[in-house]
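In C-alpha cells, one chain follows: the form predicted on its own.
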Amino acid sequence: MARECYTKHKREYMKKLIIGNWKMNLNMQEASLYLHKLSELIPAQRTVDVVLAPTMLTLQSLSLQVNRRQFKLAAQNSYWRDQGAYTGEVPAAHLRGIVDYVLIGHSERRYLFMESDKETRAKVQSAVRNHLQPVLCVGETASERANGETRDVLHDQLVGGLANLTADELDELVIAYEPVWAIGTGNNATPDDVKEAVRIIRHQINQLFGARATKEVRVIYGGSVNIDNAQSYLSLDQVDGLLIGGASLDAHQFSEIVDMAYKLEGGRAS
C-alpha cells in the first residue's frame, strides 16, 4: 500500500517535460544569441522541465551561458564506447557535466544513418553509466501504420532499447514517442493517435519492468509540434510533454508552449 501511494504521489506531481530539438541548425553566434532570447522569455519553472538540444559543437560553449534553474541541456545522440579509437564520434562520458539528457533512436538516427536496436540499446546503456538522462525515441514509418504494424514496431524498439536494464534505471528514462510519418510533415498524429501508442508503450513498460516503472516512466510525445497542437496533447493523461523539432526553432512559439504547460500544470515560476 505504501509503494501504490507512493507511485500515484510522485506521478500527480511529475513536472512536464519539455524538449527543444534543434537539429542541424544554428551555429555557436546564433546559438548563443536564441538561448539569451528564450531566457528573457521564459522563466524558471518548478512545474516544467525545459531541455535544450543544440548541435553537438556548440554545447560546450552553452552549456557555460545556460541558467540551469532555466533550462537543461541535452545531446541530439552520443556513442556507447567510453573511449578508443572511433574517429568522430562523441562518447556519452564526454558529455558528462555539459548535458543532463541525451537523445538516442531519434528516427533520423535510425532511418537516415541506419542505427539498429542493437546500437541503440547500447546507447542508452552508455548513458546510464554515465549518469545521463536517455531519451529513447520509438515510432512507426508510414508504411508500418499502413500494415496495422505499430504495435509490433513499438514493441521491437523497446524490447530492442531498453534490454538490460533494471526496473530501478528506467526511473532517470524518458521515452519519446514520434511517428516518423508525422516528424516534419505537418501531417501530426491525433491525440487519439498518441493516446493508443501511449497506451501500448506502457503495458510493454509494464511487460519488461512490471506496474511501478510503468507509471513512473515519463513518456513524451514528438511529431510536428506546434503552437496549435501543443496543448491538444499536453492534455492528455499520460503524457508527460513534448519532443519539439521546428517549432522550438521560433522563440514566440517555443516560449508559448513552454508557458502552455506551465498554465496546465497549475504551478508557478520559481
Contents of the next structure:
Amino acid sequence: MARECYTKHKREYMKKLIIGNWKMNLNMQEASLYLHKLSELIPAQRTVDVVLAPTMLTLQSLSLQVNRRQFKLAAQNSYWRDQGAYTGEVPAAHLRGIVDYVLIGHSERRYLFMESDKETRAKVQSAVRNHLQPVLCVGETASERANGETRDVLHDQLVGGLANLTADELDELVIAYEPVWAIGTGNNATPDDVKEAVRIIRHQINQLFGARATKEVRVIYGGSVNIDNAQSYLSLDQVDGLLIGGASLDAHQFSEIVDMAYKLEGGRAS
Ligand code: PGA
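Instead of the form predicted on its own shown above, give the structure for the form predicted in complex with 2-phosphoglycolic acid (PGA), please.
To see the whole picture, the full complex is given below, headed by that same chain.
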C-alpha cells in the first residue's frame, strides 16, 4: 500500500497525510468540479499523501476522474459485514478498488448516529480484511475534558476499536485525534494539547501492540484546522498529518495547507 515509513525502528520520517473530509457537502456535479479545481492547485508529488473523503454517492464517479498519483480517496464510513440484508449500508468490500482509506468512528458517527466501540471495532476489522487503510477517529467531548477524562476516553476508544487486531494488521492504520469540542467549532486544540494526546495514544498503542507498531502507526490531528493554524501542527514531530473538515471545502485553504506540508517535508523529490 501507499504508505512510506523510512525506518523500521526509529520514527525518523513518516510521510505526512492530509485528509479532506467533505462530510455531507458537494453533490456529484459540485464534487467533480471541485476535484478538477484542486487538481489544478495541488501538484502530484510523492512526499505527502493527499486524501479526499467525499460523500458515498460521489465516490465512484470521482474514482474514475481522479489521478491516483495526485489524490487518494477515502470513504467517510462503511459497514462491517461484507454482504447481506442490511438495507442502506455500503460495505468495505464494495469500496475496494474505489478508495484507499476509510474513516471509522468519526465523532459525528459516534454521537449523532450512536455508533459504539463494538461497531468501530468491527468496521476497523472489515477495512483491514478488505485491504483498506482505516482512519480510526478518537477524541474526548468538552465535558470529558473538563472532568479530566481525556486519557480514559482515548484508552477506551483505542482498546474498543482495535482489540482483536494483530500488530501486523496495524501496519496501515491511521489514528486521528479529533477532540469533539474542536470539531467545527473554531476552537482548535493547542499544539501542546495535541502533543499530549498523541503521547497518550502512542503509549496506548505500545501497551497493546508493542514498540514497532507504535513507531509505524500514523497519528494525525483534526478539529478546526485552517490555513492559520495548520503549520503549528504540521511542524510537530509527533503529528503525521491532518484531518480537515470545513477548510477542506475551500480550495485555496486546502491547497495552501498541502503546500505547507510539502514544504515542511523539504519538498522531497518524487
Ligand atoms: P473541522 O472538521 O475541520 O470542520 O473541525 C474536522 C472533522 O470533522 O474531521
